[in-house]
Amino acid sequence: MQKFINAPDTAVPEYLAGLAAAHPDVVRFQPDDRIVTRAAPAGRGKVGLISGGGSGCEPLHAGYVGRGMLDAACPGEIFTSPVPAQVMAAAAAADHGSGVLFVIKNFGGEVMNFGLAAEILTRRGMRIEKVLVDDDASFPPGLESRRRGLGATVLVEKIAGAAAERGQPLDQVAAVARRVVARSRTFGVALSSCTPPRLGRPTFELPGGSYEIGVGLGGDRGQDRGELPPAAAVADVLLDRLVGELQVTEGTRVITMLSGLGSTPQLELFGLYGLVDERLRARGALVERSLVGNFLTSLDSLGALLTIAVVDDELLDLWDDPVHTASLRWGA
């Protein structure tokens, strides 16, 4: 294992506090609650965001505090949950008196720590709504429980988040966050494992000329195993349950993210997508807005998650109100 850090044990202190040198107008780093804050506070009133995970999936959590995203991440070990004490200083953090929206991946320990932060919270007086993001794709219907918090975390920190920002109350911010996630799905293809520090090693070993199929993050093993085929076949992967799912037809709005999992080469991720959206074109779906690049990755992983959504007028005009965050920012 070759890797730019001292030791693993200090790898994410380390990290949250070079984030806060290189933005220290935009967050701050609290070592003691192990919290990502906004650098300048909102203002009395205004709902708060909050969402958290394991690291490892940069730029998700902490890269996304910020004017228009979140007011606090509370960032836990590599691929492992934060702790509720941790959960309840970011909501603390968040809270200027309107409420606080809690942004939950579906993995066990989250929902686990997040809500035993909320049960606590609210028996304290602090209102709190909690939205559950499940648009992983890989699991078929039926299976729903066991889908994952994947690429719809960031449309729906961004889109929420310009909710909260606009002054909208709790109730709405949470019914549009929850919209964003009951339109949107990801699916994604790796062509490598990862090599967490503590372990050493990548998680798992896949064959030359192999790749895995339905992954999502944490370096864990996809639904299914494939020889790889050209880059316009696994368009076709990435786009087959998604556009099903969804009902992708002709006038269907949509805003796409194509999202590298830490070490895919930029040739390769824009290539993809080209292949993406000609293919979505060619549906008659038009194509409202796009992010490609590294949003939520896997360490090291070479791979990629596609993320759709479907749009309507009010969650289009969300995504294009200012963000100002040390990985995401327009109009700011």
Contents of the next structure:
2 protein chains.
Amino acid sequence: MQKFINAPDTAVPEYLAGLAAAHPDVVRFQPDDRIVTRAAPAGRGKVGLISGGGSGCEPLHAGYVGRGMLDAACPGEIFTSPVPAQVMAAAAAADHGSGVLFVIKNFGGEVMNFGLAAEILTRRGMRIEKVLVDDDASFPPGLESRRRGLGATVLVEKIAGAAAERGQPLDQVAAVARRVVARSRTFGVALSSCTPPRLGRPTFELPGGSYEIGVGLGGDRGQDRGELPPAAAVADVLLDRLVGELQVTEGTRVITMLSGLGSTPQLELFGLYGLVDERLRARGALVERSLVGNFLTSLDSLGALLTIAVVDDELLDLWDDPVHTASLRWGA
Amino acid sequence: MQKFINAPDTAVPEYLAGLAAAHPDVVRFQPDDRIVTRAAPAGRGKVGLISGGGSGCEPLHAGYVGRGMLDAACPGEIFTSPVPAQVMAAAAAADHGSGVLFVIKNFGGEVMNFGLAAEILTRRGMRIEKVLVDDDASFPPGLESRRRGLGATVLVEKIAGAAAERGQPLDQVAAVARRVVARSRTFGVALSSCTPPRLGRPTFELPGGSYEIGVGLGGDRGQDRGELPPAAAVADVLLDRLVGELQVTEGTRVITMLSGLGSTPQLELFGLYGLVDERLRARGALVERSLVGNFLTSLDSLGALLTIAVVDDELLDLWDDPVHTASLRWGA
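Give me the form predicted together with a further copy of the same chain now, not the form predicted alone.
Now the full complex is given, and it begins with the chain already shown.
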């Protein structure tokens, strides 16, 4: 197995220790609770934000802890939800007296464990709001409940994080987070599966010259498989689904994010983005901001997730607020 | 071939167009000259900085064009030096009346073509200084001339870029660039080769369970090959070479950069960095700043390059100056 690890069992804590070592001014790793917190916790009164999920999807979520985004993150084992105790530890670290927003991706284990933690903490008197991220456009209308939380997670954490940093109260922070979810969709493709360290082999085999359409995170197969076309046709596949769902037309203002799945070269990712961007503009959309890079991944999977969020002045303004995390940083 | 491209021949210009589309506030792609320039050129009087080299090493160099780093970049074909006409076009775009610094990596074609361009432009009256980056620690003392330009390139572009932004004259900007080169070394390992689009197959075969030691960019084999050990031993291999060459001892202040080679998952890269960082601190080194991510790559190669630069107050201060490029951004 061609991996830079000591052993499958230590890969996650060693990643977290390395993240904290590389960014000591931004995050701390608390190994006993298996959570990541801000190096400089926010002051009293700020609404807290937490998120978490299966490891292997880096920089989700620890890479987004810091000023302007999350207060704490609870990473599970690889492709496995964090346990409720981790969620509760993260919430405790994030609570500055004004309540905590749980950003939960729509995966069974996460919904259950964040839900359990919220129930217990609410009984103990903590104010909690939950936002469920289910931006996955792989499942058609009618199957909304199966839509996974994908790229919108990053956008929600950035925009709601900015609202919290501005001192907005919990209900407003939760409302803006839900607004981002409602206006965002993600659609992804993969040209390879990935190799989880404990499994030691690819999660599935993909014949050369073919690709998976409608993938999420975690090395699962997509909803469909096809013959891999030139990048321009891949751009069409990604875009058509999102543009339809979000009703992007002349003058629609959007933020775009194209994330590699872990092993996608920048040469290809930016090349693909250029084709997406060109097509969006041809439809008259106004691309206000864009991110291209590894923003949520699936270990060493070769693939790309395209996220589009329809924005207005308020969302864009929150987007532009300063942020200082390991993986997203500007104005600070 | 599992790639997001339209055709091998269009991959580079489509990457550059995509980079400009994703960062319209930072860079422009000028397809006729095949160069990338700042979206907002610097004002009169600032010393210009340019660099360039074979494509496939993204974000080198176009990802480092922007305020605080390069004024222009000239990307060649994949793993092929830019031609002199490109270098001259980049220099012309970067010249604001106070001369231009050429940041040249020690690869035969680059040295020759940047040298030719410098000769012609100097004859035409442009003031030019050249800095040769040869931080590769793969070749032992005595074979210095074979040392390739690797991670120090990013550090030189950042630090000399800041000096230029402060209004320092050409000789001072060149002097600080040379100081960074002299105090930096890079050593790298790879767990796979890469697949250039035109070649359509890996540049070499690496048996599972083994790794290349002392690699550069471009998919060449390393200076040595060994059985892949646990990450802790890889950290030792990387570090021992650099610490010896740079004489890192108790109290030595350093900037570290660990760059993935293109397909290295963040989980592994940060995990490896944590082991490196721990060892550096155990030797008493003061790790002042660190970067972990894809800062110079080799298409889809799985591997890591560790760069260490010994710094002082002046270099650290220049490092911390604001920068706004596609791939490095802070304070702006």
